[in-house]
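In structure tokens, the next block holds one chain alone, the form predicted on its own.
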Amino acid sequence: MTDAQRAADKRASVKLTTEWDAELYFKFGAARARPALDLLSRVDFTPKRIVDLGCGPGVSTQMLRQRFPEADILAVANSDEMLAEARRVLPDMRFEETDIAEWRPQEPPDLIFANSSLQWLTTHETLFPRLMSDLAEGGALAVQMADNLHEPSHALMRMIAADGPWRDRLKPIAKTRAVIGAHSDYFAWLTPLAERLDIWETTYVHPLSGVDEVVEWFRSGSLRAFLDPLDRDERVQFLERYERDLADAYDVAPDGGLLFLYPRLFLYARKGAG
């Protein structure tokens, strides 16, 4: 196949819409699940009431149900696309579609589990203490957040958005992703409210077959915000440049493979029993 034919195939494969793609998301399902499993392993008691805050397509909800089969679990998200997938997989679970930034419990939960969701929200200095106040006595807040805003995968999205015919449409979008705090910030905000507080950082190393898989990883997530305002040809141009710049940014092996680094910040805050 010639380069021109490959380019034509790529153009044909770019959808006119950028709806959330379950098949693409779950292509990296095992890698996406590892942080949630690592976070869940830190929960050191048996909660009766659990809220999965920002449940996405229900992967973390299913983990919670398997770990705590007797618990009353409420899964909350603000994406009807992802909730549709979650309800399909877990038809007997309780789901609530709402803005997770505004969510408040009707009854104090024993565990608020937020896996890769709170990095999209701002004002963590008030959000995290409020979530601690929502917990029942002796409850716990378990959080995992992507900390990749300055990794090449995300820095290049913003750079390309600011340098192209789409700059007027995309530059404001590039500024919308919240910058999460440092580990010391969460320590300062939560230490007065927690009987036990664990904070740790992990960088996951994912072997991928090439930069095209980095693109696919984020096509169902962070890239959508940049692609949504563009027409099909512009999306192709954006993705072609993104893939080319990724190849320059990552240490690509002779066979085309690369090691994709994904830093994440974790915290587990256990409230006193009162």
Second form
Number of protein chains: 2
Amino acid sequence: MTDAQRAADKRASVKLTTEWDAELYFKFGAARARPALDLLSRVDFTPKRIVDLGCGPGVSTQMLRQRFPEADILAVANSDEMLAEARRVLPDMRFEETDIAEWRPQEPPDLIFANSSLQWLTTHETLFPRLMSDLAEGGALAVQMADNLHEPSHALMRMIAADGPWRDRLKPIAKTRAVIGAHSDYFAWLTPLAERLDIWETTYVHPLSGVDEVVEWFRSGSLRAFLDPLDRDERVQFLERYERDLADAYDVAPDGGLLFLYPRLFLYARKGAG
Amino acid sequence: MTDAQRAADKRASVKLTTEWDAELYFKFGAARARPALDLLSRVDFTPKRIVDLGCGPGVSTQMLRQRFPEADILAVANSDEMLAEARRVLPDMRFEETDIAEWRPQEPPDLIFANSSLQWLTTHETLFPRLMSDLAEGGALAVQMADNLHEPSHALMRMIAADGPWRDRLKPIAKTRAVIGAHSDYFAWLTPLAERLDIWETTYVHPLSGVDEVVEWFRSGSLRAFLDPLDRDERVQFLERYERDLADAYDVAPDGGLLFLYPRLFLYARKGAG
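Please give the other form, namely the form predicted together with a further copy of the same chain, since only the form predicted on its own has been shown so far.
Everything in the complex follows now, all chains and molecules, and the chain you saw is the first one.
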């Protein structure tokens, strides 16, 4: 087989659509569910009214329903394929399509649960205090955010975007995702507003069978913004380079396996009873 | 008041005993309990026979009893003041005084729970596989270890020990506590022995009111080994220097407050059903 044939085969086998891909997303289902479970286990009261802010494909919504069967739960998300999936698997739940950056509750919820969503929003210094003020008295804000922008997985996406034939199109996108604050920022913003405030960072260590699994992990997530503006050949080129650079950056075992680190920042702020 | 008087007052007010101090230990009770709770929440089955390996003052033992009321629980610890406290608050529990490094079960337990104890032991590359082999089929090894040797709180203890009138006495002690492995080490040692293996690191962020609280946190723990061989004046001197160096190392707010980071490594290894 010639190199050209091999490349053609690879092109054909790589799924190059940039649509959100439920199959890919749920391939790492247990690993993706774990932080939501950890956040949920921190909730230390029984909320009556819950908002799942940025519900994605509804995994967190389902967990909230299981733990709080009596609660009134509203799941909120930007309109996209993930929300469509959530509606499909949870036909009895209440969903609201809206820009989560702008969302305000009609009635103050007891719990705002934001699992892996707020890292996409900017201006946390006003957003987080506003969410606290939206809560009912005695309520809680529970947040988990990916904190992986400095991991090789994400630094490499930005570096490849900034250095290639696509750089004029992709450089602005490399800045799309907000840099979240340090834990000291959230302490500074929320300590005056919270009766109790608990902040911690957990780095999950995922053994993956190869760097191609890192690509798969993010193809349905962070990579989409970079692949979207590219044509088919460019996508192949971007992904091939990403995979090669990942293999350099991670400590890859002889069998191809690697330990993939995923740091996440958690925050649980309980509002005073008023 | 002269400087000499001030120093004398300080000497009198500082509790300079190196005995384990229940009051000090439990001052940070909620913060100390949290990692044990997080570890416990990872246990995904109902064990019949449990060993609490390195039970300290019994906080973890009590949690295990609450979550698994039907289980046969044995709490094991080196004989010291903490074990005496555990016996006092849990008179109905079964305790065994032994060197936890040497401990072997008479009957294979379903769960070995080691909360904040194994970081004191060396040779993890043989210890951890041995603990796996001690488990019953389908059992689990659940471990949480302080991973703070590189934090200012601990690096400073060693630096002060190595540079002062006490250096000949304290330098050997600075090496007492084993350096725990990297997560990749535990993956390498346990992957062949575990059906499922989950490793994560959590850094808890504790807002403290001043560096004196860091001193209090560890006076009942890691500091004891350094203070033990010193006389009264040297202890005052060591602690004053420690407090001063902490104030330089941490980002202290105008009101004296600081965010104190405490990284901990977690490991949950489930053995195959045989």
